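Just the one chain here, laid out as structure tokens, in the form predicted alone.
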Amino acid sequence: MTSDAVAVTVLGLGTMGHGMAQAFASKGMIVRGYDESPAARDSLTDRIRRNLTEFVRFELMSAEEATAALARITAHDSVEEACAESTFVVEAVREDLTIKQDLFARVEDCVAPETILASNSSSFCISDSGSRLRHPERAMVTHWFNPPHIIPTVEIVPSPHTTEQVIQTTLQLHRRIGKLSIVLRQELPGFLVNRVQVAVMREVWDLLERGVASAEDLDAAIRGSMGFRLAALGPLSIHDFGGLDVASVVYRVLCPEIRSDTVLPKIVQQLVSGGKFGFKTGAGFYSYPEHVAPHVLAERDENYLRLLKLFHASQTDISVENP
């Protein structure tokens, strides 16, 4: 399959959609997006211009490849029309298991049956939100990550009745937009990625909550620890490095003392119930005022912006034989 002859659509055009429209874009598909508010229909140009704005200044495109890129994504009014001719289906739309089984159920009844239909969720399996699909031997998750045209990975998170083919097409046109693409072996909620995260949410939650360091002394210190070598290496290469040996001693030792169970953290139940729900809020761990907004939405996509081209740099055929 050439890219020429992908046409892909997302369905909702917010946070997640309108990068994951740019990233196929980019690669030369032809994208056709639809979001139920017009708002999101009408900015979504301006919105996705901006991104490869930036992608320009970092030298990661060149300025006519933007412009191409653009006019390849059209927003339309209807799923139907915006399904129309696709080969590839993916779904950004609100995490809500309830909405993502109806729109699922409406796509298949407009699309083509070797289309592919893909859910873009942070958390339900395939097998729950794909659960009224007719044909669910061509569908599966692939879990993008915000900013989701920057961050490379995609977990692409098959289930039992996905077929061989279908997982692999989709891997290898994920892998064509330049997304390290990965399968799962096993289909289970939150999937590989967004379980250890939230694994280290508990605990850095829990050592907030408890007073053991301020916000920003724990955001500092993450960033210059665990996250400056996780941009390097990956966790198991890392203790490999440290050695197993002395890892299972701090495991041993620690494992019994960090946070277990499974209630959210008063801090965080606070925040929410008062509706401050982080950046989108103007308010969570940190104060983001209007006038100021939008200055931290560009440095955090700047250095995110780094990264990448360090990450497209660092890419080398090299493997390590695993025993």
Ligand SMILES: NC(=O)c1ccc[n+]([C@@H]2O[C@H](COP(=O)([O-])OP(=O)(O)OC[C@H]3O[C@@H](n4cnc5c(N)ncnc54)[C@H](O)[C@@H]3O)[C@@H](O)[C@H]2O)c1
Contents of the next structure:
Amino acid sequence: MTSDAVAVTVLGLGTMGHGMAQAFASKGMIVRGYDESPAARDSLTDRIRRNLTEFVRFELMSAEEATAALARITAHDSVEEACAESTFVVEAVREDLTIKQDLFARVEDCVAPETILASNSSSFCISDSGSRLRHPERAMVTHWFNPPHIIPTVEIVPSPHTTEQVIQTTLQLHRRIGKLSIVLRQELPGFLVNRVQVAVMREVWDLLERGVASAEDLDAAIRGSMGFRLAALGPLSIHDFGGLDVASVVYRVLCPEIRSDTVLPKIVQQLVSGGKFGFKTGAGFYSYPEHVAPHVLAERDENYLRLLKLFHASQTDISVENP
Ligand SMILES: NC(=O)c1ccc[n+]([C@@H]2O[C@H](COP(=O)([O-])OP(=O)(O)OC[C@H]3O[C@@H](n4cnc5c(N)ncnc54)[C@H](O)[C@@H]3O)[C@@H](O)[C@H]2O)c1
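Switching forms now, from the form predicted alone to the form predicted together with the ligand, please provide the structure.
Time for the whole complex; same chain goes first.
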């Protein structure tokens, strides 16, 4: 696949889909999108234009490149029209297994035999979401992170049926658009990153529930320690530098202490049952009154974009060899 020849389809143009479309188009690919909601289709260009304006402001691309990227993206009125000429189709529709299964079955009927199919599901393996595919060997999960046009990692999670050629083509496609892509060697729920995130989340929520620190202090402490280090080094490297002798002792002492059950902490149960889902409902651990919400979101993206610039500049990973 050369980028000139690549036409990509993104199905579902919500929070994730519009940013994924932007990421592909920014690196020269033709992107065709479809969403069952006319509002999502109609607003696609404006949403991506706003994101691109920020990329230009942070000197991550030129104004000309942004204009060209936008011109490569079109929204279509049907799945069939959006998919017909693409060599790679990725779905980012609602996290609902039946919807994804129906969609994949429909997509397979309207694409060429060599077209690769991918799911951006956060939890369903392709063996489940693609269970009705006649050719499961051409499908896998490609798991992006929100906001997808900014966060570098995309996890590629094949099923036991996915061919090596499909895996390698997908890996190269995502690397070509500048994504830090890795392939998992096993298909497992939560893939890789979400399993680690949930482990951290469980302890953070427990500490908050027990009143060990305020939400503000908890966030600040983690940002300035784990977060700071993790932006520069992976967790395994960090412990190599700290010393595995020390880490082993800490592990043995603390593992029996930290939370290990599977019950959702009450503090989160209460927020959710009270309709406090976080930013999108105006309140979660913090409050986001309507008049400040747009500024908070802009500030989040500015912080991410600053990090992205640093991340690109420091792509000289400390050179290490696997044992
Ligand atoms: N939001 C995140 O942080 C995040 C991160 C990683 C992965 N994901 C995954 O990405 C997918 C999309 O999540 P999102 O946050 O963008 O959701 P979203 O609700 O913002 O967008 C989903 C879009 O899919 C559309 N849709 C629903 N059914 C459809 C169908 N049959 N055909 C076409 N369009 C349809 C909806 O109209 C909506 O615009 C989910 O599988 C989710 O688990 C989300």
